[in-house]
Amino acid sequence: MLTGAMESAIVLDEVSVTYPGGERPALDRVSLAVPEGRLLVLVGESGSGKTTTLHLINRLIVPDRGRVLVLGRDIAGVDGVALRRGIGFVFQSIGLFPHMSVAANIAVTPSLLGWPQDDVAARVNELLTLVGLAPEVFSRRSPASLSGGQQQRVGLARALAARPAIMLMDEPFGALDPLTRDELSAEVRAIHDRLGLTTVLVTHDMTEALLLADLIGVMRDGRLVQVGTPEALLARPADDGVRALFEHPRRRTEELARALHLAPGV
């Protein structure tokens, strides 16, 4: 058993995945334990295994070897559809149903679970308020009438609709403009804390990772190179590759400070 597994909401235990036709494993003997209530950010280059890791957790794919445990259960014997209805998932592409209203999009999972309609309606209003969209303004609108940031807020509300304990987020802010991205990422962290979620978030943005994460996992070539708090990884990077990842935001911050200092009138 992986150390810490009994206290963790999500456990990957020596997990490997090779896609059909793949020359090398997409994941190679990855072990990871995410403590309950923590926000883990996965970083690494494209193709390093970050999204594959998310898809393992909600059983969109199954491992060739190893085990995945969610809330103490080995999900190999769990119906995938039922599992996914209890795990929130937010995509970069958002994926709202264009023919449905905002309210209907958020209501999808509770309705499939057989919630009474009054409870569904109350939950939709509660979540729209939580993500900063007034229900009386946005409930009946179509996704096409929303800005990118508003659509992503609806996507977040939909992922939270069935009161999941676990949230998975795959580059959720990647398509947003910088100001909206900063605002929404801060709100995601606040919602995570308020609801006591366990969250795994994938991003390419190291500054975003440092600002959001309780724990950061660095992936490379299908392996988990290092995982720890931002402070621990900054102080003791496992290798030059991890060090380079963390040097980038530090260097950009120093360059920005110099530019602001030199700018006329600043």
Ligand SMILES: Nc1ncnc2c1ncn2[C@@H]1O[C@H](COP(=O)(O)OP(=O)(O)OP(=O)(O)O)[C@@H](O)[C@H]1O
Second form
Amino acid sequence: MLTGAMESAIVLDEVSVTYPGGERPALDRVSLAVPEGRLLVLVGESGSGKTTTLHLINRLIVPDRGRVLVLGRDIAGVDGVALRRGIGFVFQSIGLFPHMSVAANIAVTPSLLGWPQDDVAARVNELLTLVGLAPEVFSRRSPASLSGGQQQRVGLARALAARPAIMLMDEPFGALDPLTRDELSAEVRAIHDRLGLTTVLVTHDMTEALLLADLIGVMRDGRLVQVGTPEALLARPADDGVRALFEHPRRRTEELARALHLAPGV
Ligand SMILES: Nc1ncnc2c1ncn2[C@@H]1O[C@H](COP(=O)(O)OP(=O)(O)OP(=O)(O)O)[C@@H](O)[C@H]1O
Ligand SMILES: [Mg+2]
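Please could you give me the other form, the form predicted together with the ligand, since above is the form predicted on its own?
In what comes next, the whole complex appears, and the chain from above leads the way.
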């Protein structure tokens, strides 16, 4: 699965997962390679296995069979806690620590890693600026005093704090107004490029997927149905389901154009 000289930062090799009590596998022989520096977007219906895939990569769950390689190492033998300190993770729910200030939330992993306090403080300021929050305004605030979009930005800063090479983002822009969502997703792409990250991001928004991704993976019923560039999946969908998914943004645009055209006075 290696493409030319490009190294894969993340490799899933025939990975299967069945949760305790699960009737069928949540993931069924999934193979995937994310080249270093690329942004892969995972799409697919609810329950198709997207979050499970992210949890495999940072060893929140271990597979029943198959291998997961991160930065060339089989993570089966790696301590999960140490692994997760090197991988940024933005949760499906924001998950900030409510009793801690914004600055303390961002400082969690660098502090655990034993960074000197001055370095941690400098890093917090740098990250708040990076995600568009003025440090002097936001450092001391509590998460509950922030808007949803601001909390998402803090979650992003926290995930980036210990300079991970890999970012996993599970619907990071859920529940945001469309303008904030567009702005934040563009910022995530810019940060990904500037920091040279390898990113796996889950979204239900196909327009967002097409705009953000170097590669898109389509999941269905615990399988990876197709993976490729947005252009390749648009041009050569593997089946009618993938075709329908990728036609959705264009169909909506056409419906919108028709609706607006028909609307009186427009
Ligand atoms: N902790 C768990 N215990 C048992 N079953 C689980 C557990 N977590 C997930 N599952 C099941 O595994 C399957 C895949 O779940 P997963 O959370 O990966 O889906 P998803 O694609 O992220 O869905 P969504 O878009 O709704 O977040 C689902 O059928 C789900 O019910
Ligand atoms: Mg999920």
